[in-house]
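Single chain ahead, by itself, as structure tokens, in the form predicted on its own.
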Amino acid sequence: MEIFKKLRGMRDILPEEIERWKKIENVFIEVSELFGFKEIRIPILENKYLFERGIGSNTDVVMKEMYEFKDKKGREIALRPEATASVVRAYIENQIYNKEKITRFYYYGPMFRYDRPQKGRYRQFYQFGIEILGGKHPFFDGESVQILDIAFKRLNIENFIFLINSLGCKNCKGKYIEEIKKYFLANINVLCEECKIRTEKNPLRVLDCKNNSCRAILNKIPSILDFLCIECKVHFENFVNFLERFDINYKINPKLVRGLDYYTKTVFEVVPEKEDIAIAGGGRYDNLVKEIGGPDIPAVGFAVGIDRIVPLIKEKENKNNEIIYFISLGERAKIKGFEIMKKLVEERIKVEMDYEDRSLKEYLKIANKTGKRWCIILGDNEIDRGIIILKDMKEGFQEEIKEEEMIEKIKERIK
């Protein structure tokens, strides 16, 4: 018989695992709402021609790495590689612009693109994120930053920086796009091949190569900072000064572009100490809603790559421990034993109970392998005195309690 595996870059998150998973999804909410962000769910399915228009249809996102397929209908399908173009299309269709003039998103869930699997790089993966629509100033920008710093404390993630940078507007990007073909065409002969592609079609892409050839003539290059108008460099002196007001550690980047082509103004990256990875990123795209076909707005977010946080997280003790594992010594106490456990979960006390037949010895070796701390054992005779048995596994003691103490006496214990 065939032994189905997972595919290539997928990955099961197991329950010893799911634990540093749900804290980190539970800070970042909390920390959202705090700022009044409100929760948009939106499909993994979209229209591919949506990601090609908001992402842009150059990207390697787009190009390469995006799951794509024709419906039943023949329609062009594509499973979201991103978040922020699904959530502007949300915004657009449901005329959200009309009801409030700022308008401030949250959204959790799988992405997905077919990548080269790597340290912290999945097929599918998951990604926590914000977005702001209907704000230019710069302190949008800053809080978008201040949401993340919080969140990383709160997680106690160490030594961890924000790079940034500003793209400027349309017109200053167009003109740094100008300069530095220029400048890859006159290097073209060190550039990797598809570097020389990207160099005609997208030459900001130049700038995200891992290829040592290619980074190694990007320390002569012209700096966008140098090309900003008035505009563009008052806004990012205030983004600036926002993030030094709020001790924000960030250091500006001047190649950072990151990899979608929406970007506008202010850009940035969350790097921690002895990473050679993001953890998370986002900046501003004031372009994105018109171009998909909505009225001129300004938007500014993030996303944070949740599966590059989890390892950053110490563990914690095995939250097994907290499950009071519940042994029912024959039917009568099975009967018994689930009018009792469901009074346990009333009071919102975690047990579980293995139904089958199985002896005293047996139950408590599982109890063992399974790493269970608290063990209530109940048999005829407990039953016949109002009684039942509270085992810790760790001190190796066990004592009687009445069943009308049962409730407090178990959450003095356990607590």
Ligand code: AMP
Contents of the next structure:
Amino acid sequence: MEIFKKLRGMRDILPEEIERWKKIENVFIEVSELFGFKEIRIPILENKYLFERGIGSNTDVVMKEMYEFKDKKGREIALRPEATASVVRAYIENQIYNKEKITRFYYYGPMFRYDRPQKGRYRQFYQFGIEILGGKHPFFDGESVQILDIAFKRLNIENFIFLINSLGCKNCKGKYIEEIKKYFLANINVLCEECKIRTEKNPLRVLDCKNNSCRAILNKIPSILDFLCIECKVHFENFVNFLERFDINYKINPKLVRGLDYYTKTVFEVVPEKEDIAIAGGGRYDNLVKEIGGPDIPAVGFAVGIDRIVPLIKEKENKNNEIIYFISLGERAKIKGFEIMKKLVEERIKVEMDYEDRSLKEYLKIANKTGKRWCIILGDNEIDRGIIILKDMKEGFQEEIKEEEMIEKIKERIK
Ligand code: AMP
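Can you return the structure of this protein in the form predicted together with the ligand rather than the form predicted on its own?
Now the full complex is given, and it begins with the chain already shown.
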């Protein structure tokens, strides 16, 4: 018979790993909520053209990596490759800008990109992200970075750096693109086939190319920071001053452009110092709301790749030691045991029972193997005497507890 395997680039996240995932998710949710963010949940499926318009039709994400299909009515659908375009779509569709000046959203969930799978790169991956809509002040950019910095430090991830840059507004970006187009045309023979096309269609994307010969000529490329207008320059300076003032570890990288077309002014990426794979990325996107049909509203945000944070969290938590293993010996004990188990659950005490008939020895072996600290043992003898036995597997100690004192005593022991 065929044995089904997961699709390439997809992963099963098993319970022993889930605790680390939840810890990371909770830290990001908590820190964002402390800064006044509210959760938004957007659909996984969207109109494909939302991403074409939002992210850019000449980006790798849209051209090569999008999971697309036609639904039964022939509508062109895509699995979201990222969430910013969807959040902005929801912001416009629900006219949130009429309700408040500044909107702070966070989201969490799976994203899909048909990329070549490798370490830290999956086809289904999870992003936590924030979006601040409505503010153009550089402190909004600073706040985004600050949230990441606080969250990473709370997770005991210490050695990381923010790579930062500015892409300027439409004008500065436009002038820069003209300039690098000339530069690439002068070096066209060195560029890979794809970058020859990029030079025509979207020269900024050449800066993301991983090809060695393309990278070699990037060393002498003009810096975008020399093309910023006064307003964009001041914005960037204020952003940098914010990072200085709040002790954020950063480095300016004038070649950082990020793979999505919607960025303007500030862009940033977080990279652990010993690795060259980004764990988070973000920036300002002042034209996106207008671009996809809304009013002229500036915005900034980031997305963290949770799959890439999990391996950086060292400790493995064993949640099994919090679950009481209920051993009921015989049919009578199963009924009485279930009654007690229900009471424990009502008191929010975690407990599990295996209803198969096994010997006490075998049950204890299982408890040991699965890392349980506490067992309750109940047989005919205990029922007749109105007691249960609570066994501490770690200290190798057990005691008899009267049924009516059970809840109180168990709570005391396991806390
Ligand atoms: P982006 O949406 O491209 O700006 O990426 C933001 C963050 O999401 C990156 O810094 C990564 O941490 C994470 N990320 C992006 N693509 C993938 C992927 N294919 N697999 C795992 N994580 C990813």
